[in-house]
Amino acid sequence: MNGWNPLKHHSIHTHIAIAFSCLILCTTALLSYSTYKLSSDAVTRNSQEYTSQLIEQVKVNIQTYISNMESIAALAMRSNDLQRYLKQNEPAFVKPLMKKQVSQYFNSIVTSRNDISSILFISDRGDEIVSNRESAEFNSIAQIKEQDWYKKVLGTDQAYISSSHVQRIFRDEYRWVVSISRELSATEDTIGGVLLVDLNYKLINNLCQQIELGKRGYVFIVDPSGDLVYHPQQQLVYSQLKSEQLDKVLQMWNGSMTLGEGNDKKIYTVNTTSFGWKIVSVTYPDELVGNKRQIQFTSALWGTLCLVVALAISIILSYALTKPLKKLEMNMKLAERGDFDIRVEIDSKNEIGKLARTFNIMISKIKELMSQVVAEQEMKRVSELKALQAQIQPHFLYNTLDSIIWMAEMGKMEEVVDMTSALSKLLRSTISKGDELIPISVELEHIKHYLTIQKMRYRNKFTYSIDVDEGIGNCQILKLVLQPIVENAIYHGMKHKPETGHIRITGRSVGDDIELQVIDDGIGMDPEAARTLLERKVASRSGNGVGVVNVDHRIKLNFGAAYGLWFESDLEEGMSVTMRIPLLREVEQT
């Protein structure tokens, strides 16, 4: 029926213990996972939040160098010195003039602005090239031409943007820049050409290197082609040491991605210009990690500590809680070994408190039922003892009434009347009292009545001669316990005694008991069988003893086991009977 419980064996301290720390341990974890968790996700947030606000700002900053550029293109393709330049039908003496004027308007717009590293123009026709520098040397034709951002924009009418590359226009000098080149169409009197203006890379290289994405994270800028602008690892990803998902970042425009798996999971988060590179930031979630560590510290600590300050609450207040129940189960313990006077002292009106009363209260029930079987035990005991003290009056009276009767019948009138006032007197001194302790003086009277009836019954059969100190008069004696010693001496010492015999009672105080003897000269019995006389009890109602064996039982009822009556006998020696109670004086009864 019982299921497995590993709790069965332990106190409910234990149990308490036990379960509130479960509940703790589990509220705190649940905190502690929830807390941790919703914070790392701040943190992830907030850096993706951050990571695409910078990446936003490192757009509009190149987006802007960029329509600068164009900005500066159109103005530069639209100036007079330009247009004049263009013209067809001018002299032929007056070019070198002109192209002086171009090339010093080309030369003011990039000392004015150390973004633009260089302007020119190529015309197609006859390959001159007019530079912002006057007296510079040029690479050959040629080698010009073959440059993207010239073959590129030619049949457009929108401005190119070249990747990142190394400038060779001029000889010796290899300059990293980012090309606009815009064509300007030849018309009927004007001649066509390619308008260059190269960005300084630098700009762009210090703008992306600056940006600070975590320990390790980066940006990166991608030409729609695929061609990387700027890398800050670039030689590593053209050696294939690196890569980057550069076909999945073509394919998106705005937003991020989660690319890689573990260690090297990367997230990316792309932001597409309007003229199609693509800033792109590189951040390692794990990195935030750093962050989330310390979260993560944070909240284990906090979690922790917690626990154990939880945990010594519990245990406390389950100690607490126990307390009482340990004191009631030790009052419990104490009434188990029969003490009912305990009372448990437990103030509390919680369970426990209730439980303490009502403990207390059946505690005192079963002590009041204790009393009350002790009462009515002791209401069986009297009730008995009357049964007894009737028993003997019947059988006295039986016998002194037939010797009455057999004396009326011989005619003895006055040994009648003799009798039947001993008789009435014997009557009179056991009903007239209910007291159950008389005086002995009392009780010497009542035997000495007896004795005249018992000797006149059996005429001069025996002497008697009664012999207590004075002294004890007036101490206790079961009422009518002499009685049956005496009865039983005559019946069975002298009745069937040829001679007269004599019955000696004899009283002492010893010690703090009191003595009483019944001695007879009688025919005695065997000492075996006096000595096992009172074991007898109640062998047959007529029979030898009975009445003896009443009044040792009421004397060890009354007084216990200690007391009680003494048989010494003798086959044709006799018999002395010796009755021990305590001395008791009526004074102190009273």
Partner chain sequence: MRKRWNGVKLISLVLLGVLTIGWAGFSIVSHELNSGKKKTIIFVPKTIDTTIEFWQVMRQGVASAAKEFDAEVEVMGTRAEVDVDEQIALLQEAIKKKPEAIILAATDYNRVVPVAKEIVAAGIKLITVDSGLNGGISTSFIGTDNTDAGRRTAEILHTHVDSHAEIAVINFVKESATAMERESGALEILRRYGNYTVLGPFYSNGSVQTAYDIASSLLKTQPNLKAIIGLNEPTVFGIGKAIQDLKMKSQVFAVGIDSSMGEIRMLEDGVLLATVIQKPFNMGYSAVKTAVEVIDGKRVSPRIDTGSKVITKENMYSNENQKLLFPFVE
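Return the form predicted alone of this protein as a structure block, the form predicted in complex with the partner chain having already been given.
Partners and other molecules omitted; one chain follows.
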């Protein structure tokens, strides 16, 4: 499947460098992002933990203030001066003195502590009000008994802690305070009332304003009923220009929750006091990581530096890895130009070293095969030259012409015509075609003409017969391979035999091969000599240097070592020469 590959025309060095670069780029990006994410999460987690600690500290401080106020209220309620002042049976003329003593006692407490704004006692009859100020003027419209800190403490033995509010008891004074009140129950001989201790609101305000939670973060306090005790933008909240998720804050005791989306996303951290106030810190997630841009810049900077260094290393490594391959490629190009004497230096045992070793073996083998092919081609040319020489035998031609002349002088005109016709056809078949392979039928026609001439020359010294299957007539055979064998049979088999001999030529297909035989009943030769006739590499028995050895070489060069000639003979028993060649139809040749 040929898909689109933009790198198919680039070198392996480029491929490796790009692969390394992509791998390093992805790894660096992942590591940089992970580093930034982990750092950001760690900073966020530490910031939240720090915020929780701040809120815990605020809660402890406020609880301490409130506890101190409760203790002071209890102390004031148990004072002897206040107890004597509340007795009903005391003479009326001592009441102002006793009231003054109580006021002085209250004043001594307020003076010793800057977190207390005022201390008052209001009798349940409403006609007795004692404060830490002896000459205090009270606001006539204050309606003290209608205020929450008075109403909600009646009938209980627990202190009431109000939300922040403006204290309007004193004339022309409107201080923000947090009120703590406790009921002093009446007895048979004492009057009852409510003791009020006002906590200076500035103390809570200053405590909360000291908390820094980023540029936009802040702290607010809400009581169990949902009223704000403190908020840095309390007026905006009251005027509904700003809102808080108070319903969800009241549902949480301690912990954190994230509310809102986008830029309005806030983290609420809630810590609840023992008396129900909830200390709430509001932080913005994007401000928790104050140095977010610095972390991003640092991560990007180190990521870029690591990327540059890694890319340089990848280029060096890819060059080192591909250097042996480039060297091998250069040697391959030399081999492509025909230089088979080159050898690649093997300095490693890895895959590239094995490839170089295989290349050296391949080059040696190619060189050996090239030398073998050159030698075979040289031998083939020599054999073809000898075969060409065999086509033109001057002695054979002279002797044939002498025979024709002799027969003409003797008046044997019919024989002259037959021999001349046979000689003409023999010469025509010899020189008319230049193909190396010819049909077996053509080769047999050639040998018939040759035997006709020789039979007339040797005055019927022998007879001949040709028995070849018609089915192999169109099969291919090397040109002029039968003539030297028949020639040997005539000159060394028939010529010295006293009687008339016979030469028989047969042919048939054997499997995928063709087997041709030239069998004569001449004088024969020693069997061992016949078996080693080709091994001794002697020339043919015709003595002209072109004979059966050349025929055997031509067959082996063209068809392989499995083909060639085999001799069988015995003295006075004639000789049988077997020629084996592959079965090649004329169409297969093309």
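Numbering follows the first chain given and starts at 1. All of these numbers come straight from a predicted model, not from anything done at the bench. What we label the rigid core is the largest C-alpha set whose atoms superpose within 1.5 Å from one form to the other.
**Student:** On a core-based superposition, does Trp176 travel 2 Å or more at its Cα between these two forms?
**Tutor:** Stays below the 2 Å threshold, so no.
**Student:** Any CA movement of 2 Å or more for Thr273 between these two forms, core superposed?
**Tutor:** No, Thr273 moves less than 2 Å.
**Student:** Once the core is aligned, please say if the CA of Gln167 is shifted by at least 2 angstroms between these two forms.
**Tutor:** No, shifts by less than 2 Å.
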